[in-house]
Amino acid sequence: MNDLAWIIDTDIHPYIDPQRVADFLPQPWRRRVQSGNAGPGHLGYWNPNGVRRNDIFAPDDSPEKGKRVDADAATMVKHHLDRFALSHGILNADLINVGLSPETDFACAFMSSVNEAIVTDWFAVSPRILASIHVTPTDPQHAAAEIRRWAAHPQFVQVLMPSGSRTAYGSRLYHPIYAAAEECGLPVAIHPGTEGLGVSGVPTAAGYPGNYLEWHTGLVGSYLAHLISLISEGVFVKFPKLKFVMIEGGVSWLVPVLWRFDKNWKALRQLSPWLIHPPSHYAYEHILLTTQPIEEPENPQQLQNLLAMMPIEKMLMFSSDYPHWDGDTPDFVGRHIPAAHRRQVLRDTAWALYRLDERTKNTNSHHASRLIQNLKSKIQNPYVPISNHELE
Amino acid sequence: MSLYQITSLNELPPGARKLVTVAGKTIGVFNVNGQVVAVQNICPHELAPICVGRVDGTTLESQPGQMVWGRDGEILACPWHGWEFDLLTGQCLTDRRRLRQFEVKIVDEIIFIAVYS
């Protein structure tokens, strides 16, 4: 040793390749680290199958062989929309997570750019591609401005927020978002998967779940909290035309929770005196659910019994969640829906909610071309007008 | 029932798989640690092409807090929803449904499967 070497460094950071650590890990944790999910850095909960399906590539016997179906509009139209006889599909990007960043300026800028990327790369390719306006709920003023910025675009059909949140969505903090959405005739939707991320609360009211199975099963908890909050705080009294879409939160929990809510309201209505009807009334008038992941009880009749307890013909809409690991296909969902309501669930309710009559009719009108000009100048990107024959 | 020649043991070593279409059915033929099995390429849950899924081991039944890995190469996980199936029996590990299996015959290192046409 160098005689001069007598200093002790109490903090050195070696680079240890996580893949080298994996060599020493027992299973299943070695699989986890090898898959790239080492924990902290993103949410950390590990899905052993991957959150995105493994077979997201176009089939070998197609010209798009090997291309990701979820990564560009043309491939998605052919290998998802056409394959499953879908006339339209609404894009909700996983990037909505960034809306919960504590770096609000970044989150707002990022979400605006997500919307621009959707217009440029997806809408321009096919009028069958629709999307949500992605917003940053932690800055409601910015979110409201973003809604007004895009609302006239015929392919933006709703507003999307992550269901992970700092405060439940009935809070008046968020009302500027609802005012803008109602004014623009757009539903507001939430999508799960951000619970515990960024500035959102702990993933469950009981604290941190211990693995992905627990976390994912418990996501319904934030849906429950948002539903109760939205109704109790009078969002639908203040914004009577507002519709709220709870995407991917499950279906069968709703009715029993509303029973409990109605019962509590009978005793406690003075805390929410603006509720002149039982809470379930507002839920059935303003809340819509999407089908996936449809519950699959061992006895399928039990699901039928639950569906019969709610007006699914006006509040349930098909969703595939493609290409996530727990997605459903239309035929699979269709089999679970009573024949009398299948058409509404698979098409009619969404068609009406998203005003697709109007959106598809006006596409060649003077108004639409002015709109497109306006958008072109705004984002300075090519935009292909919609032609009616493409909509047939 | 007819026998269809698929490949040889030489060309389907342990861990390998081959997808074939015979009698109008797409079938995955797997060499599971030396034992050759054949299952239809349809997941009984939502009809996904299961045979392109991951073949792996899994965590065995264990006490809470213990992770015991085993059955390497015996478990086929569906590429859509991740449902795990025992390739040797066709049984799903978490549901009553099972994979459709086909009988495999090996004659002089040549692999045949038996399929009703």
Second form
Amino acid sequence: MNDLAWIIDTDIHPYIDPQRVADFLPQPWRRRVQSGNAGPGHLGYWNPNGVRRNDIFAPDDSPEKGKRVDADAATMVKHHLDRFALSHGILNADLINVGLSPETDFACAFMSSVNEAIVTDWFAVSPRILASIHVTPTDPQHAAAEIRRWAAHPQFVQVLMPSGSRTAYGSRLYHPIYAAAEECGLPVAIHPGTEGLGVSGVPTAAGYPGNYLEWHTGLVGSYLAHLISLISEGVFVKFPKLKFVMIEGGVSWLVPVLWRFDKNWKALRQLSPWLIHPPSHYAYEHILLTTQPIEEPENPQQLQNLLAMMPIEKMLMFSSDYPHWDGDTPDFVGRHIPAAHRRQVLRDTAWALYRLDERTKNTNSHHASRLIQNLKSKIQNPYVPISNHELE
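Structure of the form predicted alone, given the form predicted together with its partner chain:
One chain, no partners, no other molecules: that is all that follows.
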């Protein structure tokens, strides 16, 4: 890699075929997915741009001609990581929607198998490929076990949950997830796009949006609810080392809601007596955001003014959202970030959060393959109601 290869991309969406996930599923879930039923999909809103960009195939003049960049690990390294001088990229599979299935046993087995597919098909190709541990928040005990199962793997760097949820994430229902994440030194992240699916209920407090523009613009509503809930219900008091990453939720909403939050706390602090600091203190110490989709006002100075109102040097990280239709490149984002904090946003904050000094050493160990096999056998999958051969 050249000297510029130091940027970290905190949100890449690999294409993982559900049929590949099925290869790791026990029966009867394997048969279910192989038949074409993988649980909650999407609400069906039409995006005229498509969800994934059209140029996801390797260029015609490359040896990888015709291969999907988002579907093959080696092609991803060459045509995304190398192309944009990225030292590492973190995979967040679009399949997290299945984690909201009301069929909890299936959802847990499916998320476990997504993790297996990532280890098998992506991690072995390059230590520069990192990923989230995908969990099912509707079963916090299973999610905690899945976190502990994979936490020692140097390429799993955080825990991922859908932002669509049954209830806001400050609820004590989710505390086993946070306890496992804190114990294992992993941040917890959420990603939008699942609002309204499965057990998460309607996508907004006002019901169903009328089209994709309305739905996509309003996704930040769930982030507001989760932020307020996490802080109000004392998650960061109970788990003082926990970091919470809000992927792909934008940036501009944070400061105004914290103004309102701090003001209300002064009058209503008896309702959250465990908060000894204003809510903004906990947000700035524990919450991180990713850049995509960074707001683009007609007057760029307005965004600069807003960024100056928060400690972006420790809470904002670069993300491309590749290969989604509205993704960003590092040079585009870099122009929006004040020069004094550009390095922190593009690299340093993510490098520290995900402990990449330590992980880089571990990933290069010749014991890595044996470690993976040991980790796989640590816990038994409890979702095998009958033996495979009875259904084959």
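Worth saying up front: this structure is predicted, and the values here are computed from it rather than measured. The term rigid core refers to the maximal set of C-alpha atoms that superpose within 1.5 Å between the two forms. Residue numbers count along the first chain shown, from 1.
Here residue 17 exhibits a Cα shift of 24.7 Å between these two forms, evaluated on the superposed rigid core.
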